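One chain comes next, on its own, written out as structure tokens in the form predicted alone.
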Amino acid sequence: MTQERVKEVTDHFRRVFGSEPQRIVRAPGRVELLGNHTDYNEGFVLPAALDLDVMAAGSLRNDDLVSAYSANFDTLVEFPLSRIEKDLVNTWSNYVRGVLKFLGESGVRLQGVNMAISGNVPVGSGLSSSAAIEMAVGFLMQALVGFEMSGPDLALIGQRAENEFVGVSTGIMDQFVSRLGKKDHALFLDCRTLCYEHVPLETRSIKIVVCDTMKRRGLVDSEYDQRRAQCEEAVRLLSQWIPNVRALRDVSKGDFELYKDRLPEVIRKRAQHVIYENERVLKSREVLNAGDYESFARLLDECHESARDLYEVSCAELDTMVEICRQAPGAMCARLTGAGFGGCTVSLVRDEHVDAFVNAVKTGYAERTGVTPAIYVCTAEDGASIVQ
């Protein structure tokens, strides 16, 4: 599959620019296994990089012009590195523009570039096609220009591009795992310190199956902003009684249980989800290092109930999909993944039952909703890498 996609992006580059690319890189999409809405609370997350990715082929130019072609949108945009402005028409290019802008501001001496970008990460599904584009563009420039930059620093460039240039308020998880994922591992990340470790997640006998409800939602919406504000209010209130609380990650389960009844009901529910979700992420390191996939699956199930009932970011389509997935052959668990309000669920499925699982979910979801879901059978893969 990788070679087919390398050929495809090479053909696009050749057709648009009339030459061969100097480098081709890939950067994966990701799935959030655990760590639902904990990232912007300075907490802990456990994503995995997937075998769905964005490929970018590129060659340096002798001027400061960037000529970027999107195969997905069949559109070419051009702009000078000396004047990077937001594009209100070809909005996909803002992920490219933002990364180049902040690379330049970080002190990197860039050159003009021709690039062709092609991705198979479904847009709007919660698998972070945006971070995959950002890391593909950043890593391509690193491969072409040869500047030194650590994985965490490039991830931070991508996050700045998304937050400050595109205007979407996200945590660091997506870019971090797209850049630093590891095959057959999940990535444990402390979103405050950016300390991370790779945790074993063997995806030969157990597959990561992502089921797209086909209900789209944007991250920039009032519900997402409201949840952030509610978490901040919980911090403000709890810090009156608990010392050194800067974010919800600083509140232990024990302290929360002591003071939760002093919180307004909605604030209590939001805080409880985040605090207990952080505990689930910490527990996941222990069970995965022990190879205990049954316990890991239970943590994912618990996450869904909490996201649904306490954080209230589920919806009818997600709950229906989770119910169908849990009853399908080979399923170990199912939960919503990502911001919620639509998008995807994630399940762990025993490899020998994957085909039966996919058939059962497609049929069951179509019967219940009238919509045929997209289903992706995935493995945990490496982060951004040079493929040619």
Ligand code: GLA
Second form
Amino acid sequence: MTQERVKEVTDHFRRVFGSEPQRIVRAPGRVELLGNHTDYNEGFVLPAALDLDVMAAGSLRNDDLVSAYSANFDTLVEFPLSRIEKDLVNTWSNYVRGVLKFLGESGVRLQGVNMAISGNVPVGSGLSSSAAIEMAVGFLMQALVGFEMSGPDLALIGQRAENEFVGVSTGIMDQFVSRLGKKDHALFLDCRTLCYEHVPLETRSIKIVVCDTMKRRGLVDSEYDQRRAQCEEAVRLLSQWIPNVRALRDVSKGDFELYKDRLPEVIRKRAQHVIYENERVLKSREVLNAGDYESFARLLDECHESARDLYEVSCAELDTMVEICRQAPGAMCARLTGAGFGGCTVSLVRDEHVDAFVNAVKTGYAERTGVTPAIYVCTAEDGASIVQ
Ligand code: GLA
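Having seen the form predicted alone, could you give me the form predicted together with this ligand?
Next comes the full complex, and the chain you just saw is listed first.
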């Protein structure tokens, strides 16, 4: 599979630029297993990098021009490194532009580059195709130019590109795991300190199955920003009564229970989701380290209920998909994943039942909604790597 995709991106590069690429890298999409809307609350997350990824092939040029070809859009864009501006037509290129701009601003001496990018992370379904492009481009530049930059720092460059250049206010989870994920592991990340740890998640006997409701929503949506503002409001209120609260991450379950009745209802529900979700992520690290997949699956189920009822980021399509997935053969759990309001669910499914699970969910969801879902049977893979 990887070999085929390497060949494909190499062929695109040859055709567009008439030469061989010097380097090929890949960076994966991700699934959020736990840690729903906790990253921007300086809390904990537990995503995994997937076997869906973006491949980037590139060679340095002797000038200041960036020539970037997207195989997915069959489009070539060109711009000088000295003047990186937003592209309102080829919006995919803003991820490339943003990363190069902030790499430059961080003091890295860049050089012009020819690159071809080709990805199989579904766009707009919540598996972070954008973070995969950002990390593929950043890692490709690192491989070509040879500058020193730690994984967390490259992830921060990607997040800046997303926040300040593309203009979407996401947390650090997506870029971080795309850069630093590990095969057969989930990634436990403290989003305040950026300390991280790989926890075993063996994906031979258990598969990560992602089911796309096919309902699309852009993250630019105001709902995401509204949730962030509600969390900030919860912090403002709680910090009046609890010392040293800078983010919801600092509020313990005990303190929350003591003061929650003083909060307006909506604010209380948002804070409760985040505070208990942080607890679930901490617990998940323990149970996965002990190989207890049953308990892990229960935490994912609880996460969905909380995201639906307290954080209110689910929708009819996601709830229907979760219901169908939970009843399908081999299912251990199901929850919405990522920002919500559409996009995908994630389930853990016993390997021997995966085909039956996929069939049951395909037919079940089509019968209930009239829409055929896309289903991805995934394994946990390495973050960004050089493939050639
Ligand atoms: C999106 C964002 C992430 C995170 C999730 C919700 O995927 O990109 O940073 O906030 O939503 O957990």
